[in-house]
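For reference, the chain that follows is the form predicted alone, supplied as structure tokens.
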Amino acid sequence: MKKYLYIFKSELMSNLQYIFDISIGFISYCILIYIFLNLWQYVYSDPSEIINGYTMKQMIWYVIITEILWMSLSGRKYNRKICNDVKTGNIAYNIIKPYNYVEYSLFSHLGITTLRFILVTILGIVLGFIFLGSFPELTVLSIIGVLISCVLATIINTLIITSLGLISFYIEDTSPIYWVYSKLILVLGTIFPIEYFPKIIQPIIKYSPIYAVSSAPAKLFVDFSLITFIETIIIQIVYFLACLGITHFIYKKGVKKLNVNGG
């Protein structure tokens, strides 16, 4: 574990030199939040109106948090990196090194993701306060709970994208698969909370990985409860273990295929 923590720390420290460049990339985040602000202001004719259990301020904070989780991940770039490692054969060099490629990729990417998360969170909080003038009701317990949930959501999401990239062992390009996944996250986990969907599909969304990596942390932020927190953490732990196992399975099968074909 120490070597992976060192990889995480090294990636984090190396990217500290590019804080300005990383921050410039969040211009699109500001534009998105402004668009959603106007959208929900149009939907809510009365700011105090409650639609599907959410006030206008809660909806905007919900979008702010889900976009923080997605923007900080930089999933498209990471998926492309995994695909290129497989297609160019670079992954073969990692096989002989004294670490597992899956854990190496996970901790390396979490290094840059952590820095991006901190920066975009600061930006999101500032924007939210400027646009809305207040925060949801927060306590020390709720803040800690939301942070734990965000960490687990980011790890799970990273593992899912890693597994999608590793499918390159079997098909030429996994970009279409990632594109579908990103759009599912956008529609089912970012723009609308689970309560906005028909009741018949709400349970499907709630127990899907989309809820674990996007909706759940945002819901905790805007309407925290201990019961929801415990339920969320259980779901996230289950998905973490499942995604870790699936990612390792795909990787081991891919390496075996690579060895059989002679690299």
Given for the second form:
Amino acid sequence: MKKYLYIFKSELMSNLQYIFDISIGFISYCILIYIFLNLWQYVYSDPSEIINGYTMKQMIWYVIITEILWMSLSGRKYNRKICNDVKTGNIAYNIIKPYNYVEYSLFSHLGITTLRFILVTILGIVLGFIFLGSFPELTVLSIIGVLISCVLATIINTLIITSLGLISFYIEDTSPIYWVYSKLILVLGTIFPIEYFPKIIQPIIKYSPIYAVSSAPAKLFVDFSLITFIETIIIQIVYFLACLGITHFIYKKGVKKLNVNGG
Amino acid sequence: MLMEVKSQIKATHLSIKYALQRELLNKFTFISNILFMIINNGCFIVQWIVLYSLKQNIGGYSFRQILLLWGLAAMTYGISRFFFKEAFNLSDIINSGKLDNYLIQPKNVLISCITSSVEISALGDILYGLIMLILYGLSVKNVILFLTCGILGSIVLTSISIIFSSLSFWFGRTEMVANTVDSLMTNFATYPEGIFKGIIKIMFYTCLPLGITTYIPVKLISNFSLPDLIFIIFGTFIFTSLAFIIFYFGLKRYSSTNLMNARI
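Complement to the form predicted alone: the form predicted together with the partner chain:
Next comes the full complex, and the chain you just saw is listed first.
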């Protein structure tokens, strides 16, 4: 575990040199928040109106948090990196080193994600306060709860994207699979809380990875309760263990098919 | 002059044909890229079904008009990325000195450069655009207007990218500016104009011409008006001319990096 923490730390430290470049990448975050602000202001003709249990301010804060989780992850780049490692044979250099490729990728990616998370959270909170003028009701317990849930969501999401990237052992380009995954997260987990969907599909979304990686932390932020927190953490731990197992399984099966030409 | 245009069209056709043949080498990836792009775009219909269950009219658009808006946005994006892919990497091409390859050819530098490769997944966007048109309502008039607006819109999208990428001739690494404008154009294009207020609406008809690429075309297909069509054609002409003028003006400042690379 110590070596992985070292990988995490060195990735975090090296990216501290590029804070400006990383921050520039968040322009699209500002654009999305601006679009959703306009959209929800239009849908909620009266700001005090409650739709499906959410006020307009709660809905905008919900989107701010889900977008923080998604933007800090930079999943498309990470998926492409895993895919390229397999396609180009780069993975062979990692296999001979005294660490596991899955854990190495996970901790290395979490290093950069941590920095991006801190930066985009500051930006999101500032934007939310400028646009809405207030925060949801927060306590020390709720802030800690949301943070724990965000960390677990990011780890689970990273593991899922790692497994999608590792499918490159079987097909050449996994980007299309990643596009669909990202859009499912966006539509079913980022834009709307599950209460906005028909009652019949709400349990499906609630017990799907989409809830664990996107909706759950945002829901805790806008409407915290101890019961929801415990329920969320249980769901996230189950998904963490399942995703860890699946990623290792795909890696172990796939790496046997690896054929690298020297040169 | 006419012979020159004919020769340029032939060269562009061959360039796209060979780029497509290169991509067809791996048929599974080719087909999966297109199919998954259609599914990827299709996911957004869920978003609008949910929104329209809350309100019957969003930003002055009915649900059918939203389908048309998505169709036009996908069509313009798809055509521009498929035929003029390198216009969206132009800033990098200028900075890394890769324009050398096109300067030595006896053809139009800008056109040869932007048509030198194709984006296969963009075919998925084009097909998705056509599916949305079918869902909106198929008629001879709608097909002609949809294709005309799609082609003109894609030329405007490409021109905007060329204009902002050409800033690299003067200011060096300006990919960030070009990428941001591109991101703004793509993100705003799929939301109805009516939900936005203030200065952003002025931008839709000036530096971010979404009015020409999507908003006026939706109005035009829903309710034909000749002045709107003339406005789109005129706008396309202005942005295309600006793209050529700015690029060739900047090209005078271009200096090679003596980069050695092979085009395969």
